[in-house]
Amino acid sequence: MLRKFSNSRTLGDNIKLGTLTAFAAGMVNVASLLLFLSFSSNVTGYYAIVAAEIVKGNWYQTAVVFGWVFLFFLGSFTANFMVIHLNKRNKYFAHSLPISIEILCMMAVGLYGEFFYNETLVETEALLALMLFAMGLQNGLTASISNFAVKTTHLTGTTTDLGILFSMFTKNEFRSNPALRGRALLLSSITISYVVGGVFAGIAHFHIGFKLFYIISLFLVIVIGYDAYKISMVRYQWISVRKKNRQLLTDTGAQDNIPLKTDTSTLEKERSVC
């Protein structure tokens, strides 16, 4: 989900890496919505809202709600600036680093609220621009580590390109071409995805408030997981194969009297995992 990048991604990557994290993004908008009145997954409305606010002169709101949108444009700045520093040093490192900042943002969100939050407007405020800055980073890493086909926080483009494909599908040339079969299953995937986190979302906050910020957290840290799962496990089994090879060189070695010779091979693979 998070090793590989751009070209060398697979639909079935694009689709598990969007369906998670579109999850996430639905449960975080609609906490945002239950809680603060306001969405924090898009941006689009607070482009409105600032022209609006200019217009009226509350310059106080059109700098807090400007503030808002460029924290946004901050969080996928941050996020693809980690990937094309960090990409040739560790795939998985620059690709999960924006992930794990969001999850302490959630979690401070979720800490915050719980046992500090009086419900003021800078509170609110500031919470908001949180979650703001964490759904930047989210749809900026899913959008530069998959050549802009995953974007999972707003529906609004979404929701455009399947109309269009949904079109497309009229006719029998498109409706036989796999790309666009399999672009329009990772758009739906990411679209339920995105919904039934929002109806979750919707239902555990009557529950359990603010701790709904954990529960996200949690989620967050089992995308991590995954992939540093299929990691120890690839180099579980190198680790095994290389003892195994070296075994069998040593006891050849042993009975022949013939110089042994490192294998890097093996080496070179494990380095390339990440």
Contents of the next structure:
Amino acid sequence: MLRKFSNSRTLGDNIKLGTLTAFAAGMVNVASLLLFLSFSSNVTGYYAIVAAEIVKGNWYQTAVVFGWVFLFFLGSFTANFMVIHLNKRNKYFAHSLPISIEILCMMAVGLYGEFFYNETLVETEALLALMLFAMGLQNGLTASISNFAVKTTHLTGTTTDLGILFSMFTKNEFRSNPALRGRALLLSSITISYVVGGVFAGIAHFHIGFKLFYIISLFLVIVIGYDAYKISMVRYQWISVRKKNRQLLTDTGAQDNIPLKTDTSTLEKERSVC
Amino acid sequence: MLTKRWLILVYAALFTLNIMGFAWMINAATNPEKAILGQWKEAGWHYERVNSKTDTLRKEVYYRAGNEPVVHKAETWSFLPDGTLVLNREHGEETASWCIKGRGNILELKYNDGRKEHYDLTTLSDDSMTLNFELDTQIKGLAKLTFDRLM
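The form predicted together with its partner chain, contrasted with the form predicted alone above:
Complete assembly follows, chain above in first position.
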């Protein structure tokens, strides 16, 4: 899900990444709307609000919204910065670091909200700022590693693309195109997942309040944990094969003369993973 | 072509400029949480986006808000710094708690029975305040309350 980059990613990788992160984004957006009465994952509307607030002369609101938009931008910048600068050292680390920071942000919002939040305006704005930064991180990362195929924090582009795709499907030549069908499947999964996440958050918030952010963090842990598990499994298989080969060589007593047999496919897998 | 050092300088300058612009705007503007403090007298309760101001429509507006009729008439609202709102009515006084949410544009009132009301803080100046009663986060402007500052 996270360890592959750009064109080496399969449709399955993108669907897994897209659905899980869209579910988290849907939850974050609805949670922020219900708890702080403001959106936290879609910035399109905020550009319009900045313009409207400037016209009205509401400089306080202009500054706040400008700050939120800038933090979303900064999140996206940070995520892609990490991906392109740390990719060569360790691909998995580079791709999971932005999600790890996002988890920290979500945990911070959850813990602060549960134990310290006094509903002052500064607190509300700061917590929203943290959420917008986290959403920028998530959107920047998913878009960056999937070659802009997966964007999960807002659905404007997704809905537009789905509209185009479904209109294309009215012609048989496009309908039978596997790439277009795959894209439609990916975008539909993201949309459904986002909405389901939002509905879940809407119901859960009434019962658990700020604890909802722990659930969001858990989902993000699944995103990074899935790949960590895959990597450790491949490593384990590789070590087992090596152990078996060594044992075989020791048993035959020809350690120096017979070349070491290795499972090349496992080795290749290991290389692609790391 | 920009060298790496120049690039870092340009990025740092842009970042600093953004932070400075933000800090300047926040300091120059009045925080709505402070601007709202004081005593306000209800000056009017207007209905918008209705074709005819019939009682039926009014009732609908009241009841859709939260299963309970929500009518504020000829009240004095006192916003205290500790987050308490004192509503002085003809037949007594009621307290609630208040807070401002969103980007400083939503006034949330919480009554002692758990009832919540949300108002869009449309105008907040030294001498007047306009609140748009919110029935839903995306629907507003059905009912508008205007206030004059008393003190």
